[in-house]
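Have a look below at one chain only, the form predicted together with a further copy of the same chain, in structure tokens format.
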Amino acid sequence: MASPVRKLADLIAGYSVEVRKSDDVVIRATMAAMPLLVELYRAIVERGGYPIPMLTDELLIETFYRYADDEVLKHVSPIEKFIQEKANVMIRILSDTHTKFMSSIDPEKVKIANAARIELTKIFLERSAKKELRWTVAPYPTKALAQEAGMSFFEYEEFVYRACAVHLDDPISFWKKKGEEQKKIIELLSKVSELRFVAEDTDLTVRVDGRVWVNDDGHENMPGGEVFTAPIEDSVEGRIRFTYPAIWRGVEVEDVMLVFRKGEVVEARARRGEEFLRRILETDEGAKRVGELAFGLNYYIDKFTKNILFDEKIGGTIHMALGAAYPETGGKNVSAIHWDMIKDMKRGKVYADGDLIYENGKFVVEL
């Protein structure tokens, strides 16, 4: 039987980004992902694609920021731009060898570099929307990621493979079936005007009529396993207490409680990091409003690992992001931030226009 690594590679190349003949496939990863990179090379080349490795290491990124002056930070290489314009497929392998590598770098430097690269992000989003570019983010277990998750390496490895369902004989069938199930949930939610979330210290109402629900079924994220939209900007009313630490660029805020009036945060509390939370909420006008509302539906993910690729999909949770909305949802909120916060709903209820549709972490209506 094929190893999980081999199955993950075939899942990425054969399902997530569907590599085709003559595709230029850019792969971004660290060398820690080598066993997966070897299998990905095989899986890409077997399908007639041409792999272009853009490998790096956190040491190189830290060195860049440490020594670059403003001029270098602002330099956008024509080579980077051309890659963004021409690649047919982009695969990013989450494979950090060190998760705190930016902790000694002045955030101002990162801001300058990111601002100069907005044109690259724009090209990426436009080509993705036009389906000129297929892309995915997928994981490879590393010691640094296991450490961040507070797990032993082998425990974490097993966690990652289960999350992607590559412990199963036929992961591609699993993801197709998962996609169908989520499609039915979306059919239900698309008919709903108002959602009400009730749980401990939580009673929150949002309107979603006219908004588009998106099916995350393992294409642009592996693992997939969520459906998401953007609530109507001024409709969010009530209070919510989040279960897991809310993490913004490495800073953890614990036990966040938010109160909303007319879509805006009017009260923000936290057991740890409250000052930081309030500062981030002041980033801009949109930072106080909700840009994303989602159900986590991947029941193979049952642990919080401080990595949003997994955490936002924990089965039996919902999450909301303060800040920017994804345009494809119809959401209009604009912000420099997009801060996901996750609430466990295994003891919660969700009502759709007054009817109970979700209880104790699961949808309870016939789909």
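Having seen the form predicted together with a further copy of the same chain, could you now give me the structure of the form predicted alone?
A single chain, with no partners or molecules, comes next.
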């Protein structure tokens, strides 16, 4: 029987990004993910692709922000731009060996670097929307990520592989079936003009008429398990309190409360990290608006891990992202950031044009 690592590599290469002959495949990861990198090399080469590794380490990233002056922070390498414009496939492996490496970095430096790279973000999103670029983000369990999730390493390994369904004999069949189930949810939501979210410290309305709902069935994220869109930019009204810490580049902001008027954040509070929150909201004009709205539907994921790849898919949650919208949704918001924030809805309700469609973490209408 194939190991979970081998099955995950085959799932990524054969299903998530569907590597084809002559594809240039960029793989970003830390050295900690070497067992998965080896299997990915095999899986990519067997399919006729050409793997291009780009290995890094958190210490290098911290060094950059610690010592770079404004000129360096603003510099966008033409090599970086070339990669964004020419790669056929991008695979990013989340394999952190240190999860707090940005905690002592001045948020202003992060803001400057993010703003400078908005062109790269735009190229990436546009090529993805046109299907010119196939990409995915996938996990590899490390001790640091296990510790961050509050799990033993063995427990975390099992959690990761279960979330990706590689504990099953045929994970690709699972994800195809999951995609069909989520397609039915999209058919329901595509007929809706206004959604209202009601829960503890939350009463928020958004308009989604004319927007496209996207099915995350394990292609652009592994694990998948969400449906998402972009609300009409000036339609978000009300307040929302996020259940879990909002994490941006390793910095945790706890107990976030946002108040929206005409689509824009007019009040932002947090029990911890409020100054950081406000600084990131000032990154650019689009940082105060919502670029994504989503339902988490992966019920294999039942724990908060402080890793957005899993947490945004927790079954029974919703999440919103401040900043850049994915163009394929019809969203127009542009920003250098895309910051996901998650709310547990297991005691919440969602109304579609006034009718109850979702309660206690699940859709309650016939699909």
